[in-house]
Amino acid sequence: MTNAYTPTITAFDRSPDGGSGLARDTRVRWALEEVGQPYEVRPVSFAALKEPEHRARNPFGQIPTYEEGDLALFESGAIVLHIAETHAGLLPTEAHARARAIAWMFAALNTVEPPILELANAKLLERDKPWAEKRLPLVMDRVRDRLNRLPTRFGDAHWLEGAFSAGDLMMVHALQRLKPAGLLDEYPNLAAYVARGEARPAFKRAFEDQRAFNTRERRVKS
């Protein structure tokens, strides 16, 4: 099933990640690609994030946002969950498996991603602080504490709940932020998990679209 309206999402007109796929609009693009839903992208400058027009979409002045007819959503997790619940393919049909897949979405956002973002901030925004050298190992240990609990989840499985789900989409995108730091190299099965996500055709399309958007080779999805 596809929506009667073509959704519009917002994205940075020039993303801080330079089109490397780490900005949160990528996970929304990926979800839309997985379910085969066409969409359009509205570029937003950093200055425009604080303007009333965008604040009406997201009161915190962030991206992405999602508009579909008279529905407006913010927060990438809420947007991906909406896409997964209104299209087939991103959530299991069996009730308990579906609930577990949604739980993994929340785990990715609330448990795994926060220390990863803290590490990114420590390496990029706080590296010139006098306490940065002592703090960085502590932050890395917090990330490792989360990662140490993930590998045993897989066993011989490729995905968290049997088939690929929105839980995997959110988890893979959160873990991708660790690649520049080299932490994923310490966890070969998690590195392989991320690689499986990146090998999905829908991810490749989303990644290329985000990169093209940031190099001004923009196009409307169809």
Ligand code: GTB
Contents of the next structure:
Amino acid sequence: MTNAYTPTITAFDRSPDGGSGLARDTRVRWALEEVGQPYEVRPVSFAALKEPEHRARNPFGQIPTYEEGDLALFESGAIVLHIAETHAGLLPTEAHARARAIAWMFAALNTVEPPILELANAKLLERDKPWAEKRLPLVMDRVRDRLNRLPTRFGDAHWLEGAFSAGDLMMVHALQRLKPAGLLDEYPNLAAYVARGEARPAFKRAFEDQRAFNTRERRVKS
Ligand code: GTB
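Alongside the form predicted alone that was just displayed, please also present the structure of the form predicted together with the ligand.
Time for the whole complex; same chain goes first.
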């Protein structure tokens, strides 16, 4: 059941990943599913992303965005933090544990994700460049440098900071981007961590919803 306060998020009209869940609306969908908040999705075409109407939501002309009443947000990290702060279930209540979980969100976005994106760009956008083959090992090593530090955090624990939190949600979604490059297979601890995230019912619902959305039938405009 949706109402006036039901948030609306934006997503690619059809994601270039064909519904494999790598676009960043998936992490917002996942957060909303974790807290049991119904939501609506507004598809935005690539052309419409750069139009004034969408730039009013996100000046950089990107998805995802989030609208709830008169609040409009962009940046997946800010959106997930807002959801986590306004609903129970994604952040610990104890102040220090909460601050540490938020620190893991920033670590995912600022420290772990950037070299992963660099690798994705190197493989997708730069592979035809004459220097691509020489550069790739350097970029992969920058990713490994980050991943080498992460497994030591787990020990016997399943999540980064006690119970599953928004920090894990962000980290798992950032790490999923490594799957196509096969790098995650070098790190069984991390692969198991990502699999634990993917086994959560809320992730499964978010994933299936984005997949159905990205593979839905289109009406041909006459
Ligand atoms: N820092 C912003 C955030 O976290 O919200 C970054 C948002 C962002 O990169 N959005 C991308 C976008 O809108 C989609 S998620 N791109 C269009 C543009 O810039 O014009 C990144 C993404 C895109 C595609 C795939 N894929 O096909 O595999 C995966 C991830």
